[in-house]
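Single chain ahead, written as structure tokens, the form predicted on its own.
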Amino acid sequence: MTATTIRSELRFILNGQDVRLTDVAPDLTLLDWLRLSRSLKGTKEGCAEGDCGACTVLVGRLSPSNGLVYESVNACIRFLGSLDGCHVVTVEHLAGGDDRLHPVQQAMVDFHGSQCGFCTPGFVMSLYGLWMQTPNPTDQQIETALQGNLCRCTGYEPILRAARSISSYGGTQNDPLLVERETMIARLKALGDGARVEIGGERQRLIVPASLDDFASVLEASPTATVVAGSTDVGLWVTKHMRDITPVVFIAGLRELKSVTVADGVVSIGAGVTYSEAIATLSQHIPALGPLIARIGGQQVRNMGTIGGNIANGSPIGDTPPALIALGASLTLRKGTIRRTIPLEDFFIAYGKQDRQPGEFVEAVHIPIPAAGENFAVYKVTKRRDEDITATLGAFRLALAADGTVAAIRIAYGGMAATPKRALAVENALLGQPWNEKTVEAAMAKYAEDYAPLSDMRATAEYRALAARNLLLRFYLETTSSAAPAQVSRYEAA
């Protein structure tokens, strides 16, 4: 086996110019860095945690089929680390040699989408995001860029209006990103030396691996070390809870990671794909799955996070782990070369704590798609509908026998208990018997013997209790009735 290079040294580009980093701290973030080494300030500290959008910069990476592609971001939360390799560019990078705006900002001035200014930035990065890759968007496509920016001064409507008339002020193909594309792409190509980066000593060590086997190797000979893929979770850890995270593995550049295939009846997608990478492969095999992609944070979060890292964290209220427990999904863990796989919802042993062995990665999740006739749903409740963190939320895979009687129904909660977790019990009281209100109203007694839930800051004990019950409910009635969903978009209902 030949051995690994190891290059002592972090690259980028960072708009323009070329960067090439000797000292970085594995917990420093892009924001940090380019406000109080770069004097860049156009991007913005907010939440300091992915919320507000004040810090949006678009990061660009070369695709498997190497194109480039460009994606909004949160700099507050994303680590320098983690962008050997990328294109960094901030709204700086946006005004043209002749002293006009970018279309982007030109419509941001005319319709008046800025008043104190200081998310000013961070809308323009996200519409512009958005522009390059549709330049005539629909309302609820802007909608969507936009569900991680917040403005408290101009109400929004200003905002929407200057992002429909963004092309009457000139269209992509003038673009600066898009005539240096080619260019670019043959620099970021020159950047990727297939060398392992590794900067600093002892514990303050910051680690890129140069492939899987070697992230691998990597974590087998560290197995303490902070594995960072999106860093929607892990960036909050360094930003509000001051947690010393180092040394710190960097895996989002891994392409390995990065595979989403359906094969058998059955989705696979590795541990680094994103939300927004996973999303139109889910939402055309598990409908049901889009929608609740679609409100898990912001367009940044999305492109960020990983369905891996969702899982691997190990939250009881981490989105997807319900959802994929009740589709009845396994999870391929790996440690060195030795594979196993397991049913997901095993891997969740109590809070905090799962069955991962030191040394050992989640490599993979296989998401089995319900069969013709099954009814499949999940429901997110939330104190506000777009980014915010689940209350509670339940998911319902059910198969109807023959002569209407329950055949076969998984059903899965995240923030009712300290790990995601099935409502065996209520499973158990719906098996074998019909399904009609009568059923299912005696099953909802059962769920105080699933769960016990807390009350916190997002809902009191009696609140999830309550609403966990009543999810079963909505399911037997969407189920049952041929009547409109219980709940539409404002797009849909127009």
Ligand SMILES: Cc1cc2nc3c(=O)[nH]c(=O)nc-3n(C[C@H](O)[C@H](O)[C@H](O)COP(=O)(O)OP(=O)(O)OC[C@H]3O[C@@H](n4cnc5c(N)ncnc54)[C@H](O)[C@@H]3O)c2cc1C
Contents of the next structure:
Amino acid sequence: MTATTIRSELRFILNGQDVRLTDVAPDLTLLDWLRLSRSLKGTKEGCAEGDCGACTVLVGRLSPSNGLVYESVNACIRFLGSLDGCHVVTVEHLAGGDDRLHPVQQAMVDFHGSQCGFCTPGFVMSLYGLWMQTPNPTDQQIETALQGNLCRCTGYEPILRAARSISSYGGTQNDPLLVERETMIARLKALGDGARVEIGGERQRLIVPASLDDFASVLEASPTATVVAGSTDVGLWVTKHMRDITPVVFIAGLRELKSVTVADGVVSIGAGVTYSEAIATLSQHIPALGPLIARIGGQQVRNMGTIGGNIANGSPIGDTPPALIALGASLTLRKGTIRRTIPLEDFFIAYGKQDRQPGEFVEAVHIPIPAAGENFAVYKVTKRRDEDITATLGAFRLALAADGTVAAIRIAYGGMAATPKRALAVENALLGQPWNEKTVEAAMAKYAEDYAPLSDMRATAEYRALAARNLLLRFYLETTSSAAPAQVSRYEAA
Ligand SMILES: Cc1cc2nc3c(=O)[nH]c(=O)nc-3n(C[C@H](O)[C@H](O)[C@H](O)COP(=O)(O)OP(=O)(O)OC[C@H]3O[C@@H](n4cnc5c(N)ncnc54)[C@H](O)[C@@H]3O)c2cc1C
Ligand code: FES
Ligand code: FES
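Let's compare: the form predicted on its own is above, so bring in the form predicted together with the named molecule.
Expanding to the full complex; the earlier chain stays at the top.
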């Protein structure tokens, strides 16, 4: 085995400039660095928690299949240390050298998409990211791209009109990222020296492992280090809770954690795969997961956040764990060179406590695809449809026998207990019974044996208990009726 080279310098490209930094605090956010060290004030700070989109920038990285991919991210919760080998693009990079506005900016001006202007750079960057990938987007695609951008002035309609018209301005020949593309690929390739980045002393240490094996040995040697994947949870520990997260190991760039494979009826997702990277495969094989993922944060959060992080943080209100538990998923954990695979439900021991040893990390999750004829559904209950955290979430996987009785059933909930948890008493009341309203009503009475939910700002205990029971009824009705499911999928102005 060859020894790992260590570099004590962070290297990336900001707009057109090469950046090399030897003094980087592990918890320094990209937003603070842009505004305070580089005086790039176009990128704004609104909420500092990934909700408003005022801080949106694009991050480009080399990808094995597509060459160079740019995605919108929230600079307020993205750490500078995670950007080694990336291209950071801020709103200042858009206008041409002759001060001509970029088509995205010109459309926003012409359609009055800006009033006070505070949110505007963030909207421009989100729309730019969309326009690069989808020059003629549908309204649905525009809304998805802008889910994570808030504007208190315009009422959104002028921004939507601007978004629909961008391509009519032409101007691709002047678009900086299209013009620079080949050069940028070469410049980014030149940054990839295969070294581990290690900056700072013992307390303030920042590490970007060179490979998956290197990550395993780094974490084994520093078991108390904070692992940071997409930072959509950890970012808020810093900006909202002022927590000391050092030393930090950044894993977002590890290619080996980015694999998505489908084999023998199982989708396996590496711990570094983001929601945006997973959504197409998951929607194809387990369609109910697509709409669930589309309701996690805004586009920027989905571009950064990982399913691995959603599992590893152990939150009782994370959206994917209950769905994956109902599907019967398993988790591969790794410490050093030793791997073990456990049922996902066994990972969650108690509030804040998971079955993860010091120095161990989540490597991949394996999700069985329901067989043809099986039913799988997941329902997320929130106060607001988009960009909201779950009050309760129920997931159901059902197989019926030829005589219409319940041959197999798995039910799991989030927001109902200290961990994501199966409803075993409810499952037992259904198993072997005819799948009819009488059975379902009898099973609904069993929820009190499985859960004693809490009241908090998202919902009262009574509301949660009632909603949980009704989700089973809803699942029953949807599996037995051909009527379209009753759900809000889109709001229209009157
Ligand atoms: C605006 C906003 C909206 C959100 N909306 C939702 C929502 O609707 N539903 C929802 O479920 N979540 C939501 N989240 C939370 C968050 O996006 C998810 O929990 C996300 O999946 C976390 O992944 P990450 O890669 O960003 O994790 P990080 O923040 O990097 O890490 C989270 C935790 O996991 C640990 N960790 C990460 N990867 C590993 C690994 N491979 N091995 C061991 N430990 C690891 C970290 O140490 C940390 O404890 C939202 C967040 C924001 C900012
Ligand atoms: S400042 Fe609000 S999302 Fe970053
Ligand atoms: S223009 Fe004022 S917040 Fe959007």
